[in-house]
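Encoded as structure tokens, the following chain is the form predicted on its own, with no partner shown.
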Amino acid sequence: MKKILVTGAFGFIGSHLVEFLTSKGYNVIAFDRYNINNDYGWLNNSKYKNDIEFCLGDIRDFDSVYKVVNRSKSIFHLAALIGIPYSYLSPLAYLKTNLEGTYNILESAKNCKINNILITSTSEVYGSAVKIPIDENHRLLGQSPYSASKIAADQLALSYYLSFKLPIKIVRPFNTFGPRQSTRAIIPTIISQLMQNTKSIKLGNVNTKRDYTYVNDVCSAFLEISKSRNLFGEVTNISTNQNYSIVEILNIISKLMKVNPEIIKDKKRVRPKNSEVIELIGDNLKLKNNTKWKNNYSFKKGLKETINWYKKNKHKYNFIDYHV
């Protein structure tokens, strides 16, 4: 089986699409930041470790992208600064990771003659829409500095593509969540604060509606896009044609964990207004119809495993007041 180079490995989605992966018997090698005690993150205790091949580096760095991807066939490039807040902040090191990190990719790539790259792109690249559903042909607009860098991202993808033959396929997922999601993601905030105070909750725009879809979906898509022979040089994006209110989230997590908080409005939690994207919704057909993929789980069914993960997991964080 030829090896798939992950990167961003051991994160949130890297992690559940590693073991994905290596449960449907690939060889994958584990790319990650260097640190001085072999930490590979959710992958540490991972009932697949002695399955996985692990490689240190900085997705920054062109040496050690490039020694990793001569040593792959396929690559799920997934590295990246995605906290829009911070983007706010430090603006350069999302242009650093986001930017120059996928240019080491498409780089290395070349040079190393891979036959397959899956780039990951995120829906925030649309902007507020302008039509719903949202499809791969909506206008982008980088309303945050994080999707300003990863519709940079994106163009340098798809140049490589144009200019160099290079088989890039760009990966748009909608909002992913599930099991081990940063406590700064508005579906880990809302189930930690209620862990913690069932009588309260503070929160941002509570208006603001998202798409979701559950972690174990976006993994399936990842494969069966990468298994797609029409997609080369493509947009495709990963949603469930449906969408959630931040208060509608709240309500139905609050009905399922049995509680009734009031809700307090945080300000520090509230986006620049021109910077704030009200409204996502995805349109799926592309991905529906080039694939055999499907949605096996429902918004309900996913918050139920999710809710379930952070209790039997709440030692695992340290639960602090994030801005989101």
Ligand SMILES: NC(=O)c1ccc[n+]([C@@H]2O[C@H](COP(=O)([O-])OP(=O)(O)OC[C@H]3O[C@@H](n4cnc5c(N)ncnc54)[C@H](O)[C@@H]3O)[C@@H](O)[C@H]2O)c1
The other form holds:
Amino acid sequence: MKKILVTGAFGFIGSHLVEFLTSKGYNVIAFDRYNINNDYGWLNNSKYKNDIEFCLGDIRDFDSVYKVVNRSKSIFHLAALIGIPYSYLSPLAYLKTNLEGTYNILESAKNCKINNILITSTSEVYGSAVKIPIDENHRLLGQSPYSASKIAADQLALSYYLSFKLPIKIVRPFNTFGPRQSTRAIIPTIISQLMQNTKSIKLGNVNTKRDYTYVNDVCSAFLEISKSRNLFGEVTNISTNQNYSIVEILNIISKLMKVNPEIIKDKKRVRPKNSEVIELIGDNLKLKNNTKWKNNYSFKKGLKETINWYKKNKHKYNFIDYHV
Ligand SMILES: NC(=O)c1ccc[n+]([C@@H]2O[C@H](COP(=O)([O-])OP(=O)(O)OC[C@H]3O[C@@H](n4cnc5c(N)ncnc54)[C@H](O)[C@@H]3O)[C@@H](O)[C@H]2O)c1
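Okay, that is the form predicted on its own; can I get the form predicted together with this ligand now?
So here's everything in the complex, that chain up top.
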């Protein structure tokens, strides 16, 4: 029996998506980077471990991708390098993983006649908003090598739809948050710093605004988009139509954690001026008009779940002073 392939399955969103699909009765192959320890990342202790098929390989390696795609009936492609700061240091690594990795998926899917392929993009491809809320027709601007590699991958996927009728759908999540996210991301950075020090917090630019969707809602959006018959060859935003600045998030989290920290500006956390995306807020009308998706977690409810999870799981993190 052919299964649903999830790439990037051991990471933050991928591990939630694998568990979400498995809980709904789908048979999933969880694909992520080869390692000699059979380390399945966030799926190591999953309650669904016995129901998941694990496949170790490398998204940059056509052979390993082709072989797993050939055993699949549909694909959720999430594997990527996602850190913006490291993309300043090693842009080529981002092209190899994010662009060439997507090529490997598309070309394999074409040869194996896969009938439903979700390619995961990101709201970072829009650059700073010129018009808000940002709909799918907003102009694209690669303000970081990460964003540029994702724009390139999106365009390649669209070209496979237009040239070869490959049934792709591009999903464009705005910021996602929830349990298991790297403490380099802003919400876990705030929570983890406040768990260690309630008096002060080191942050970069606190005025940037983003649109945050709780990870469970992102997973249900992935599934709804994959089920839609209308969204082949289309880009679909996943967002809440609401945004928050970092200082606003700090205030909400501080209230929930009952602390009152002083902000210390940390220059290491500030991005190069022209690379910093000032404001993102996503228009989710297309998602709502074409699927049954709705946002089940308010921002505050998602933050409460996230704070509780980080408190329970602090032993799993090495809280070093990250450059975010
Ligand atoms: N987290 C967000 O807020 C967000 C927002 C928009 C879009 N996205 C996109 O969602 C996807 C998942 O992001 P995430 O936040 O879960 O990141 P993550 O870093 O937690 O997960 C990425 C996964 O890809 C895997 N991977 C990287 N290189 C690989 C390789 N060479 N071969 C096989 N696997 C490899 C990693 O091991 C990791 O498990 C990415 O495509 C990202 O661009 C994330």
